[in-house]
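Taking the form predicted alone, here's one chain by itself in C-alpha cells.
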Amino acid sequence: MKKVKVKLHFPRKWLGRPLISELITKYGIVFNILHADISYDSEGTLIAEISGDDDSVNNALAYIDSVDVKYKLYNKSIIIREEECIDCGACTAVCPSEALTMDSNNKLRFDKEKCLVCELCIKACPLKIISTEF
C-alpha cells in the first residue's frame, strides 16, 4: 500500500466541483484531509494523505495534474534529536496540526502521522535540533 502526503491548490474555478469524491470513486483511494483552507468564491489549499495501491495513488495524482489543480508532494519528514530536547514547548506553539504536543509530564510528544511537514517547528526551536529528512 502506498501512502503520500500532498498539498493541493485549488484555483477559483474548481471550488464547488467534487474532486475528492471523483478521486475516491474513480481510483478507490483513501483520502484523509489533514488541513484545509478553502473559502467560498476564492482559491484554496488542502493538505491530505492519499493511500491505496501504487497504481491507484499514481493514477489519482495524474488525474489531479490533468485537471489544472496544482499539487506538491511532501517527500520529507521532520526529525527531532530527542536526546538534546529540553522540552521547552516552543515548537508546539507554532504546530498547526498538533503533531507536536506536551504530555502531562511536560515532555514533548511528536506524532509523525499528524505532521504536515510545514517546517514551522524548525524555525521555532531555540536549540535548532529539529530538521527535515528526505
Given for the second form:
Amino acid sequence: MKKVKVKLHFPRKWLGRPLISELITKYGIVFNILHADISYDSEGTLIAEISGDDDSVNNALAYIDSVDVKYKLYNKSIIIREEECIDCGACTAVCPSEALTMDSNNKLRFDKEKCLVCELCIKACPLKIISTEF
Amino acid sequence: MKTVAEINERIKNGRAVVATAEEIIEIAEEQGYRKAAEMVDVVTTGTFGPMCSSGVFINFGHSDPPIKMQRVTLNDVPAYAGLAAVDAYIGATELSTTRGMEYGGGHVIEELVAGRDVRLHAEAHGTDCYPRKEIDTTINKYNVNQIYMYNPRNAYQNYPAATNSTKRTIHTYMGTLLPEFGNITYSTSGELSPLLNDPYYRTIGLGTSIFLGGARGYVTWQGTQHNPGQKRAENGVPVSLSGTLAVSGDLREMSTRYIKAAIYDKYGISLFVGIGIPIPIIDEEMLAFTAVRNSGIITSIADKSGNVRLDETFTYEQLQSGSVEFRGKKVKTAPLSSIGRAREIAGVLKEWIEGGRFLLTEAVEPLPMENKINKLEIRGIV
Ligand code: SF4
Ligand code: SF4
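Structure of the form predicted in complex with its partner chain, given the form predicted alone:
Next comes the full complex, and the chain you just saw is listed first.
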C-alpha cells in the first residue's frame, strides 16, 4: 500500500485526455481530490492524494509524467506544537482547505488528510508554533 | 438587591455562589432573572486576546556609580526612559533593533513574566550626580525594584470584524486578510467578555479588582479611546468600538499561560493579555446584563484596506459559526482571540472567589458615560 500527496499542474488550454478517470481505470488507484483550481483559459492546479498498491501508484505517476501535466510530490508535512497552542484561531483564517478549523468547543482541529502543505498557516500563527517536517 | 459588602461577607464565609458568564446564561433561562439574581452573587468574565496597548514599568535600581539612563534597550528592544534615572517603560509593540519583526516588546514582557534574565543596555550623557555613561547587565523580575504592567487600553467592549476588499492579500493586526473579501476575522470573547457583560459600566470602574495575566490587578482609569457614546442595541450592548479599560497589576505574580507575545505577519508584535473581571450581581438588571448571549451581541465590519465603507453587521453567534453570508457569497470567519482560554480565565476567577481568595472591590469612581473621540487633524505649524 502506498499513499502520496501530489500537486498536478495543468498547462493553459489543456485539451488532454480525461486524465483522472484514465488513472483510476488503468491503474486501479484511489484518486482523492483535495483542492482544485482549473479553468480552460488559465493554468490550473489540482492537489490530490493517490493511493493503491506500490506498483499502481508508481505507474500512475509515470503516466502523469508522460502526458503534458507536471506533478510535484509533497514530501513535507505540517506539524503544530499542540501543547503551546492557545486556540486563537488565526491560522484558520488563511487555511484554504479546511484542514485547520475551530471545533464547537473553540479548540483548534487539524485534519492532516486535508492539508495541502501550502504553508500559509506557518506565517499566520502569531505564536510561531507551526512548522514543516520532512 | 445585594451590596458588594454583603457579597464579600459571603465570599469570606465560603458561601458565595459564583457562575461564569457562560454558565449564567443557562441558569437565567431555567430560573428567570429574578430568581437567578437572588441565587447568584458573582458572574465571572474572561478574555484572552492580542492587546497592543500594553506595556510594563520597571525600576531597575541604582548602580554604583549611578546612571541617569537615557537610551535603554532590553534584549535589543528599546524602552522609553524619559523618566527619573532608572525608571523605564517597555511597550508591547516595540520592535527589536537587531531582529526586526521577529522579536519585540511583547517577547521581552513574556520572558520577564517567565522569570528569565533579560539583557539591559543603557546609555547616558553623564551628569555631576549621575556620572556613569553606559551600563550592560542582565535583569529579571526578581532583582528589579518594581515591575508592573500598565496597559493604557485593554478589554475593548466591542471590536469590529475585519475583511479586505482589495485584489491582494493584506497583512494586518487583525491577521492575514485574503483578497476580495476572502475571509473575515474577529477578536472577542463575546458572551464571556468583561465589558459586554456590564454594558453601562454599572459595576466596573476605577479601582475594580480584576484577574490580570494570572495575578490580581486593577482597573486604573478609563482606557484610551474609551467611547461610551457608541450606538447601542436594545439590550444596551454597543454595536461597535466603545468602552475600554486601563489596567495595572504586578508582573511578578503573572504567568506565561496568560501573557503571551504574538507576531502578526508583516504587521509586527503584540501581546496576548488575559483579563477576567468579576461582576457582582447587585440586582436583577445586572443579572439580565450578564445573561447576554453571542446571538445578542452585534458588531460591525471594517475593510482593513480602508477603501470600502461596509454597513453590514453580524452577531457573534454568526461569526463563531465558521462562515457567514457576505455580499452574496459564503465567507469563512476566523477568531483571533482565544475563547478557550477566556473560558479558562473566567473559571479560574470563579475558583478564586469560591475559595475565598479574591474579594470584590467597589469602584471608587465610575467610568465616564460621556466622551468624545477626537480625530487627529493635520494643522499648520506656527
Ligand atoms: S499548510 Fe496550513 S494553511 Fe496550508 S492547507 Fe495545510 S494546514 Fe491549511
Ligand atoms: S494560530 Fe497558532 S496558536 Fe493560534 S490556533 Fe493556530 S496554531 Fe494555535
